[in-house]
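A lone chain, given as structure tokens: the form predicted alone.
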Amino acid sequence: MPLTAIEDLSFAYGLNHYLLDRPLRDVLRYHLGREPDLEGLGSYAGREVYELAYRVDRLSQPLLVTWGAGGERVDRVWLDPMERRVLEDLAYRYGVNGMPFRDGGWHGFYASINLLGDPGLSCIVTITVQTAYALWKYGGEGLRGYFEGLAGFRKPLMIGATWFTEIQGGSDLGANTTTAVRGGDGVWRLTGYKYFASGAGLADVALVSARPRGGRPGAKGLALFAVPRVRRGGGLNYYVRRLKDKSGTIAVPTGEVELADSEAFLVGDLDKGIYYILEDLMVSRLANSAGAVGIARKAYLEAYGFARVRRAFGRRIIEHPLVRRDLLEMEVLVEESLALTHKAVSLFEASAGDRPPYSRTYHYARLLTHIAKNMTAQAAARVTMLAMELFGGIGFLREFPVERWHREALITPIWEGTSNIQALDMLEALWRKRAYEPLLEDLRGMEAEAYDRGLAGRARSYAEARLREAASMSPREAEFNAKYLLEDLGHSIAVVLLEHMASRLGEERYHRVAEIVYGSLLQRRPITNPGDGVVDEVITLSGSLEA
């Protein structure tokens, strides 16, 4: 296939997805008050990543290889040499690994998986800066060698992987049986059965949980140690059984990894590890949020391209007023969800140095994280949904990018703890960790330097509202509507975020989306429609759309 083929099929390959994407801009402005220098990485996620994400799909997937040459166990993943090159760019020429810990920090981060998109690729990333930020944070001065070369910090560009899940517990983590047994000479030997061990045959050293012998049950028996690819004295550390055949994400290599005696690093203090564990959590699943918003926006771009030059029944179907419906739906989607994610990476961020136990601000930003998680998820399904319906019976076709899109957004209701695990975890943070009391001053803060200030105290009002008929509901009445509640507290946050963004910036588009997540997804009244001025101000994002 020629390497300008993906031209003939894409709408969105070739632009800059970082020029573009004026919202996007605008959130980073609002909480930085700057914007980033992203336009090079903008500019290499349209052409090489975009070609390569296609390319890896349909033609050139990992594969597991198992003995060298030499025979001996290897158990390595062999990558198309395009997507090695892809990583070491992000690492050196944009930086990507290194931002949390250099002057980019989160938001840069987070806007840079954004940018990429393909999930599958941006898991490998945030793999690696997961197992960098717990060693950089907890991992102490003997692990530092191995923070430097994750972080892209020095040659060569290590990579990292983050092992927790084991078949018979899934997000359950208490229902971990791997075990770790302290040797003469202070080395850790564990042993036992991940199955989900994304980077398996690619990490260079994996964070992975297990519990002491002997140590209490439940998550809280666990600790977190660093567990090397090759052992100090040579030879495979662990083995990997084989990669999984997966729906999507095809762009890392997800298998199922044995430990069996293997060589492992305690990370932080004995009885710490499962805090650990969910505040490393936070950094994958803000990186899912991000990279759900980027599957949507790439699903936006494919559609939106195709609606201005498809004709039916006599015009462009942009011209129809329900395909301008489902742009402007799909374009509000993704412009809320943009300001959850980023409001929760602001509060992450400010609360980075947080340890055990941890602070107001630091519940605060797991709360707004499982949020954001579940919001960010179920717009990317929702908008690669109507992009395909869109394209109509070609939207199906494997072919066609568009296609893809909607099968990469299915895992995010998935990775990094399912749907329901973020809503019950959010009604422990809500209630046993006081979250709520933080999150209701933040919304009356922002509601009186709001654009609407009555449209934003609606919004609070509905949110507290929501609140308090959940602290009435008996447990079993609280688990049984946590998404519900999820869904609403979303909404409500969204509204009010929208409008503190609009006065913040002086832009009145983001009043217009706050009025339509207010009435249309709050409320759930239909669309009145707001005049064709404002749908255009809203779904062609920015005149480079026009071009």
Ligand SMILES: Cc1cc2nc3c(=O)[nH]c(=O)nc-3n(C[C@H](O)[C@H](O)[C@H](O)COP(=O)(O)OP(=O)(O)OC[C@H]3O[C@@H](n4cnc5c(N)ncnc54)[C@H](O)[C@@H]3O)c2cc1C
Contents of the next structure:
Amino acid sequence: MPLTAIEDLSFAYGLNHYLLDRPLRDVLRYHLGREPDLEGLGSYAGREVYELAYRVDRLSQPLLVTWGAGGERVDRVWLDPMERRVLEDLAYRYGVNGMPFRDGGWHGFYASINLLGDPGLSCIVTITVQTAYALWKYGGEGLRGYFEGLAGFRKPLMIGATWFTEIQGGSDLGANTTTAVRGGDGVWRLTGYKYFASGAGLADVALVSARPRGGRPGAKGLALFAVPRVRRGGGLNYYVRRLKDKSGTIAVPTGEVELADSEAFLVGDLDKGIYYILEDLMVSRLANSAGAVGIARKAYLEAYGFARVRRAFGRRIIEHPLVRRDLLEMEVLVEESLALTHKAVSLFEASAGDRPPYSRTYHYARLLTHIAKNMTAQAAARVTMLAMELFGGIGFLREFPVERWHREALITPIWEGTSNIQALDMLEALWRKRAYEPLLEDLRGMEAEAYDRGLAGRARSYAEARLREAASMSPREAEFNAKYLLEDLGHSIAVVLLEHMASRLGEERYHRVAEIVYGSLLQRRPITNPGDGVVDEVITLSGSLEA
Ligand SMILES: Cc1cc2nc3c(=O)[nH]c(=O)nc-3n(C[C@H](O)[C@H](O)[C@H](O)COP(=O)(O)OP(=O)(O)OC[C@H]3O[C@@H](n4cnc5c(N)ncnc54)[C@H](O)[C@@H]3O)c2cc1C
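Counterpart to the form predicted alone, namely the form predicted in complex with this ligand:
Next comes the full complex, this chain leading.
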């Protein structure tokens, strides 16, 4: 008898989350021309990771150990042994940490984050890869050893972290007060307090924002540093005051970190810190997007499985039109989010060699990242809420995984910059960096090759009209309405993309999804004549879930 009860509680457990996810495989095929081999990870995500995340949330949260037995300060976080094993497996068995720096590329990495789903676990992987990315690109030879440990290119595995937020402001990084002073030995000393620090007590090295003493005020005065956990001569280099008591993301410890003359190594140029920070945030915002899609997908699998067995009014609930509509909406939200995320990933990958002041592709990538971060977070919140509702009363019980997915989804619009911040940054990318130009060119290019050029054209015209309208507003009006623009651009870009995917892949299915996005999500019109064939095709992921 298997020593697990999760299969009695869950409809998603035990499945291969990659093989069943036809849209994910199709999106990867669209961008890469082939499907990457993520079958092993898909099975691992559907079993070991799924069970671990559930157990850690309920029973095995990270524990902060402040003092060692010898009376020394250690400030180390103790993880569940299974969680440690999973982190090692992800790095070494499945090569996730190293993918962006090897053949797997960024698409493989973000697809892996999607498959993990759990935002606590994927946060640990993401902050590690973010740190590796910054050190790989801007760190220089002195920090190379850290890069290799973080990317899983050597043992033991290292964990990274990105600590920017302070008590006086997470959105307003320019308000950072942590100071940096250069020592006679060329090593910097940081003093300050980081108020939200994921990976605290785990990280071997953290990326930290600080203002060199006497530097200019605001965000442009920030520099970026690598802060190791241990000083060169031994002893703790930073302290963890406490861990936060959170509603979700339990698998990752998030703490408050005190930097007290902490040794730090400058990353890149002193006056370009804010550029590196924003670039690194792109890595995590895309991970947030991929992870949000993953959360929504897990909740969908739970809901779909439940709807097939639960009966009401003499029928399985999946046979009721309103339940079918809910499932359709959920699946369509997942698929447009997926399409937009990997489009942004493509552009990021194409500009990953860029450095400040960056190319127009980079600014376009940043624009789509803001749009995707918002769209995916909204989708995750909505899909997980509908999934919970579909479960009826038991959806509200902590013992079933579907409840956790909704709690987990709610972090996605907050961290890595709230939705308001994505909206403001979108305006900046659109107008100051002129990212609307490559956007419109790209939309026209995709429209010319679309499956249904008429629909793609209407969606593109809609996006243009919204942009013209925004451009004619006063700055205050534009800011007030920025979130509508963020959402509407998201849906209209997704329609064009899905039409392009349909044509490239020869899959009419994505044209059907585009029609629903356009009619139902963008124009808010009823879905007329929802043929069962089409609905079945979409909600079963083209039959992948029928096995
Ligand atoms: C679980 C968790 C883990 C985290 N881990 C990390 C980490 O590892 N490293 C790190 O650096 N940070 C981390 N954070 C911090 C997170 O990034 C911030 O909480 C987030 O960016 C918001 O900052 P804040 O909490 O200071 O809110 P504030 O910046 O005070 O914002 C409060 C509200 O005001 C809104 N707002 C602020 N300015 C504007 C404006 N100009 N226009 C419109 N609305 C505005 C925001 O949208 C928000 O709704 C973590 C947070 C959580 C919850």
